[in-house]
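The chain below stands alone and is given in structure tokens; this is the form predicted on its own.
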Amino acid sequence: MNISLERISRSFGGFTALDDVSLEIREGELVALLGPSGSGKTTLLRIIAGLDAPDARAGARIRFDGAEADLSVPGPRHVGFVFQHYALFRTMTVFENIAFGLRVKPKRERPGEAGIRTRVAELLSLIQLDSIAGRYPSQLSGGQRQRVALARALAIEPRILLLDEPFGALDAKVRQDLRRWLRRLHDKMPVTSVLVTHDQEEALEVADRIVVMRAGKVEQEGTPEEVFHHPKTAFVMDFLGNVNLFHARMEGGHTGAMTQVRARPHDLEVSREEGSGPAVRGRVTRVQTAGAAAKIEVATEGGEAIMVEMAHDRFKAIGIAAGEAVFVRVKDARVFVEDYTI
């Protein structure tokens, strides 16, 4: 299902949660709404779901496959909604939790008992929890509970799946496993998915497209590659991973103005020799080799901290250790005309 949002705003008292947001979500996409707390992403998700209504204003519209929704009356829109804290029924088994949405359908739409059992069995197989259908939520791990919550949302065969920070309450390893599982699951299901998250790595890994939000507005949207490698604003670059900030002077004629230059840790190189070209002098304060890349922390003569990342084979070839005097050069950087404040 295609989702079209036009000029959506929402205020709560004096707080503006959404400010004239327009967005197109294509059929079959998995779109991540990414941003810090208070950026408006969950409010937007609730409005898509029909759990909240936008402010009444000229031009505000929501369309599903071209059909305009009634914004004056929030109501169900045949979506599957997955919450961060599972919201499973504690007194129901795994089987009955998944079957719940089917059992409460209007009588004319409700499948028979055999149909319900067949559908639940299919979903239990899909989430790989066939053997625990008779257990209760208190007997499950966090990852298992979240998979049951996803299966329950999918039981009614929604055309839209909405996920509000679904893995936020889980530990890092389980989160990593589940987001890969979610991506595979999405590829198997004919559903349009919208994921709310503040986890940059999660959005970059699972989404077809990322919508970065700040202060109720869309800051940038695009593929994970576009928003990460070609950020349009300083905020987007800073939010999508570690960034080193350098203060430099931009020369123009006989005058110069101070500006901020941003570079990611892997876009820096460190050496013992000064060499040619601009370089920042400093001293290595820490070396960390655990992980996918070697990380070198450098304290500049001005007291600023710089993080450099490099491949392990390159680090071994250089052999730099804590305490050494070094020079840091920028291989690639971004300068933004307008900066931002938090």
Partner chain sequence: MAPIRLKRYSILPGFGLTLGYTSLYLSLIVLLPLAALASGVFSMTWAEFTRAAFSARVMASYKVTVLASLAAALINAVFGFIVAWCLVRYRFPGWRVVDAIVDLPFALPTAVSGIVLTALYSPGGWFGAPLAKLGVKVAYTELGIVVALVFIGLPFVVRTVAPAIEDLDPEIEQAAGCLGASRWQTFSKVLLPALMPALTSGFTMAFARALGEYGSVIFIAGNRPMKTEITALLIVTKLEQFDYKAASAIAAVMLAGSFALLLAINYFEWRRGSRHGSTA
Given for the second form:
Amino acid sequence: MNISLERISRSFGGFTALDDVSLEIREGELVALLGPSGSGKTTLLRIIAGLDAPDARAGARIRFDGAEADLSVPGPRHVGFVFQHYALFRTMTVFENIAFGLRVKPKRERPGEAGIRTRVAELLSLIQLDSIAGRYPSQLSGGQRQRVALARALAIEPRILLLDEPFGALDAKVRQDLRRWLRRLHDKMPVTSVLVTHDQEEALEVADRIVVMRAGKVEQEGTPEEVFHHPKTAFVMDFLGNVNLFHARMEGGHTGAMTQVRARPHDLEVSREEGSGPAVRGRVTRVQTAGAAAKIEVATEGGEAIMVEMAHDRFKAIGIAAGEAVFVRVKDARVFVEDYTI
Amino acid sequence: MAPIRLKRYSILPGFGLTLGYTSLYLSLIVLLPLAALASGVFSMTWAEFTRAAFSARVMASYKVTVLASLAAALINAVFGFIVAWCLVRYRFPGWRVVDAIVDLPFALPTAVSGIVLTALYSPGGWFGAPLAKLGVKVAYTELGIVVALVFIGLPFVVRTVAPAIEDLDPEIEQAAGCLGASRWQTFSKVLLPALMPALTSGFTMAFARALGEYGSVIFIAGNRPMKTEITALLIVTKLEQFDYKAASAIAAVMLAGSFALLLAINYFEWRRGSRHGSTA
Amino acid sequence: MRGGDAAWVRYLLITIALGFLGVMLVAPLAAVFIEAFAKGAGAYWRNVTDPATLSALRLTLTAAAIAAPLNAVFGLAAAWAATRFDFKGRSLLITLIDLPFAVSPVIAGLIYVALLGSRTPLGGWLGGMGIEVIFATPGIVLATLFVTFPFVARELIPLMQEQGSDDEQAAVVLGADGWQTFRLVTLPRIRLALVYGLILANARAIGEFGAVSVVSGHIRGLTNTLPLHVEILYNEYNSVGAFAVASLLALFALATIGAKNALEWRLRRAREGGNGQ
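Right, the form predicted on its own is done; let's see the coordinates for the form predicted together with the partner chain.
Full assembly next; the chain just shown is listed first.
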């Protein structure tokens, strides 16, 4: 289902959670709303679900497949919604939780008892929890609860699936497994999905498209590659990964203006020789090789701390140790207009 | 083999002193007098006991006490639930006063509630007069007993159910709504089952309190033997006749019932904790 | 609130709730005062200042004043033992502390008659030494102690359980002795709950009827408490007198409710603020 949001604003008392946001979500895509807490991403999700209503302002409109939703009618829309804390019904078994959406359907749409059993069994095998249908939510692990919540949302065959920080309350390892599983599931059953998260890794790994939000506005939207490699603002670059900041004086067009240069740790290079091109002089304060890449911390002469990341074989080849004087060269960096000060 | 220890190691002092004092005080004030009653009962022969505790007049008192208590607890379960729901979910003018006044039956001495309810429901009273015109007699009948027991039991239900309503996760309701449940379906299939343990313990507490109630009932009940004589009053009557054995025997039956209910309450609390306890 | 109850449901439920509370609680409360003043302020004042009323008031306050500190000390000791240590029989202890709530007030009086009545060995022995318990003031105090027994402990135990003993352990590790730890660390955090428990216990002590009725012997001017005095006046068909004394008790009940609510408000704020102040 296509979802079209136009000029959506929402304020709570004096706080503006959403400020004139417009967004298109296309059939079958998995969109991640990414941003820090307070950026308005959850509010936007709740508005799509009908759990919250936008401020009544001219031009505010939500359309589902072109049909305009009546924003004055309160109450949740029939969507699949997965809550951050699962919101499983504690007094019902896993089976009854998943069957709930089928049992409350109006009589003429409701499948018979056999139909419900079949459907729940399918979903249980989809979430790989066939064996625990009779358990209560309190008897499940966090990851199992999350999968049950997802199956429950999918049981009504929603045309939109909304996930609010679905893996937020889980351990790092479980979180990784589940988000890969979610991605595979979406490839198999491409329901239009919107996922809210503050974890950039999760968004980059799972989503077809990422909407980066900040202070109630959309900062940038694009594919994971676009937002990661071509951030439009300093905020997006900072939020999507580690960043080193250099203070520099511009030459050429803006001669004399101070600016900040941003470079990712893996876009820096460390060597003992000065070599050609601009480089920053510094001293290695710490070397940390336990992890996917070797990390080298360098204190520059100007007193700034810089983090450099390189592959292990490269690190072994140059063999740098703490205490050595080095040069840090920038392979790729970015300057954002907003950072100029004259 | 590890030595059997009474308590786990702790660096905090005062275990012996506080537990010793607690046990001594508990024994002197509660356990010893209860034991004295029990020993009096056990010195009776079985025939003596049954004659005292299960005679027709006593049986009639059990019946009216239990039935009136059940009726009152049921009425309280329904209205107490509605009151608790309104207090937690809605804000209306005078909300604070209403919230406070619910505790009145806890705070008002039972003798006071007894005489004032009698005045209100006697044939000349504010409620008694119009009811009399309709042919309904409340004071000095079983209905009067129920009214008094509703009065004293109400806060038990409200104060047990209200925190449970407050604890309901709003996401649960939203989840049910997203899954297509109507408001009534959400209430009856999701919220009410989640509140049932609290409602059950509130009901049981109101019921247990009603079984033993004395002060608020004796004025309005009329105390006609075989009809509106409650068990607590019968114990006092036997005492006033210096029939200590009969009083003790009836009290023993009542105590057994109360303790069974206490166990039931603990069981409900425990079940609430074990099955649905941790957050889901 | 989006997704809440419909307006008509809300109005219906509030109407039912207010109607029920109005009939069941507000009307009786109002009636106490109206009946008390049925023969004017003069009659009211005569009844309230009657010597028998004043002597009943004195006994009621005496019993409550003795019960309060004993309850406080017991509640503190029980809560310390039950929440700061893990020992065998801990949950049995907590259940036994609640026991008096499950006992009918009439039986609460009866068990003291069974233990200390003049025909029992213990009562006979005490009587031989000239000490009257049953049908005398000590009996009234004991019955009051019994019915108010759990109040303080049951407020303190859940609170201290929830707070945990980390603070006390820190104090002991820093070199405080047990008394210092209790006074400087524990007491400030449970002060409000202690007062709360005492308010409830006090209300019950002053209002207790059944248990006191059984052990009192109804001797006017000697073993009469205010609630018993209400009964005596009522049974003598002195309705105005009974309601005048009852109105004193009702005023006290209202003060209790006010104090309870003020404390609850402060307790909630303290909990939201994260400490027990």
